[in-house]
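One chain is shown next in structure tokens, namely the form predicted alone.
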Amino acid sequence: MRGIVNEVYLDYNGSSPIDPRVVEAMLPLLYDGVGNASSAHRFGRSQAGAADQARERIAALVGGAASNVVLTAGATEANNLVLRGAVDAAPADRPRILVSAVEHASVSRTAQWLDHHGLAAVDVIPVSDGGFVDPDTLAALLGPDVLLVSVMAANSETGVLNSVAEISRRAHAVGALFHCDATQAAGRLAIDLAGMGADFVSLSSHKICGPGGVGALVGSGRSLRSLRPLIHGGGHERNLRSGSLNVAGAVGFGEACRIALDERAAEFVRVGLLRDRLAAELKHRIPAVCENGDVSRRIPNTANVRFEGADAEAVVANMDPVAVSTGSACSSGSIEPSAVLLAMGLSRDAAYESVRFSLGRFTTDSDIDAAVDAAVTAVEYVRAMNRESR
């Protein structure tokens, strides 16, 4: 990372740097993409045709087709337009949606206003300690009054991996639709659309050293028809979300999906091995530490880690400027504790003690020096403050 002497990034998981490689891709687009994609003149056809390369590309990492890659604002609008689309043209016998209690707040929040205005019944899918979607918990609030099931393939503050194949069998047997945000797995982990069984899933450029600003929603065709749109207008993108597109920014989110499928495999390899010493450091220069999650099933880059006694937040502001983050929110002038980690039956005190370091394509050996460093650092000096404070 350029700027601060010294600085480190590790909140991969939050927004990744973007790859100067997709910067290059884009230039064209900024400096000479005169037109709009929808235009039937030269300059027209012309960013059309761009913005169709990237829905190949987009297509390409998650085995889907070009012709069903709907490009969005980001997975937020993506998660948004399952839910909120689904139950806009749901048959009357479906009602009830199923979301797991470790979705984004894109599905959970999205599920609670469905709920609080009647327009669906929603069913929250517990987790397990480990941080997963046991599939036999999910079979037993299944029925065929269910419409959707939304269940994450990977949770961007744990990296806890579900098993969305078989999830996805488990909905479709009832004759449920299944949509999986796959934002943290897509380019980290390898994503067959067809092979985990999922009718949409929900993609964000700039998780995978992508521009901001750019996502998808993937799926076949029958499962797009299903949908309503969100915003109306011109019709573009099969009549689901209409405005002229983003060219440029599709463009640099195709570049990161090239790189990524091109570059996953070696990665995977290569950041997890990362992730690996990092926690193995700190456990072993920090006392009483402890990984949250099942550390069996997750992607490769993260690691939540409790510090038992330092509070997190003052943790992340004392690593400063080593950057890394907490699951906890912001309410009403107060911090609230992950509900992810509270979901998993973590106490409101381990939550609060909790850091989520997340690595990506940048991250280097040194990096985890210093980050180590730097935590064993502000751990000692938050310990050491609370003692004082007693």
Ligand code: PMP
The other form holds:
Amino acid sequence: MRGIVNEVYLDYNGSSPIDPRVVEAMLPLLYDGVGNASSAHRFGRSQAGAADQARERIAALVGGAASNVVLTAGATEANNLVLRGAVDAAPADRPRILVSAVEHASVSRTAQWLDHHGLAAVDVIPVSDGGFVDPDTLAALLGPDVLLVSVMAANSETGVLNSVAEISRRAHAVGALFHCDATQAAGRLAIDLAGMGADFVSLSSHKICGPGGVGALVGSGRSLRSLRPLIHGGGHERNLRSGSLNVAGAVGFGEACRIALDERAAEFVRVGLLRDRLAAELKHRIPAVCENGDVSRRIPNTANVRFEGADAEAVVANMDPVAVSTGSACSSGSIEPSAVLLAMGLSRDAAYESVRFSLGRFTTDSDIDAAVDAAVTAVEYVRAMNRESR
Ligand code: PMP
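Would you mind giving the form predicted in complex with the ligand, to go alongside the form predicted alone above?
Below is the whole assembly, all chains and molecules, this chain first.
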């Protein structure tokens, strides 16, 4: 991988390496970017101009309007803003929100928090074995009391896609708002607010080779007016996110969006072929391997692979310097299996044996060779250790 000798980075869904063109675009802002974008003097105006161009580019990635881009510190904040902001402004006759069972923690835990504090009644939309929301299952939960439905475009652990246009149609039929966390899909697939029928989408810069700590909530003017802010202050970002702008970050994010829009179609094909070769070779060279999630409806860069009888944390540790990840989370000092895989009906054991490989712009053929070799060695070793300890 670019810049990292002898290391293979296959954790793009965790965070992707910054594109050198993004760094170039940010440098002038970092060196000479004095001035607060809210100030009327020419330094401020120049900052505001740079941020406005970034908004244009972010909006273009999702077919939105630049004036409807609310810059945030990432998708976590965008997700919090939309759930909490919508509930805060909700009419009394719409107390319910629906979130899918495989949402990122920034949606699911925010929903739990709202429920716990009695601010909203939350229903979780179950997913199929393949890891996606069946629109009919959603329809059974919908009613005129639903304020908001939140279903992600692509899952970060499995890459599985939801039928968002159909889901939004069902949500709108009962007058609910539809939010789509498009963090993992944007930059990889054509995402279009109108085509998806989304009232809001959440985006994150560091998942598309931009800088960390920047993201956005993009909506329509009307949907954004239906939110209240989380962060109060000087009224920046349509009064939804106060605080002096991180202009360099926004410019980097904007450049990352511009590149993604230009290159995603070609990248889709190239990365998809690499991912498919990776999965095929893992299955060919290692016994008892399967993929989790419906492989016919995935973003092209992700494979979630189960190595039966091999603990994934141990496999990942033994694959070093190849960086891959497990969906397990550390909770109160113990390692919990991936909530996403459990929601898809996998047993705890199966979930503990699953590894996520996520590729991207700088992944090469030789990275795939190295990853397969490392996985073969690591899985054999971990399985042998298991046999010995029995
Ligand atoms: N949503 C999804 C689907 C994600 O994969 C992530 C990052 N893992 C987030 C939200 C959070 O994004 P950020 O790091 O920008 O807060």
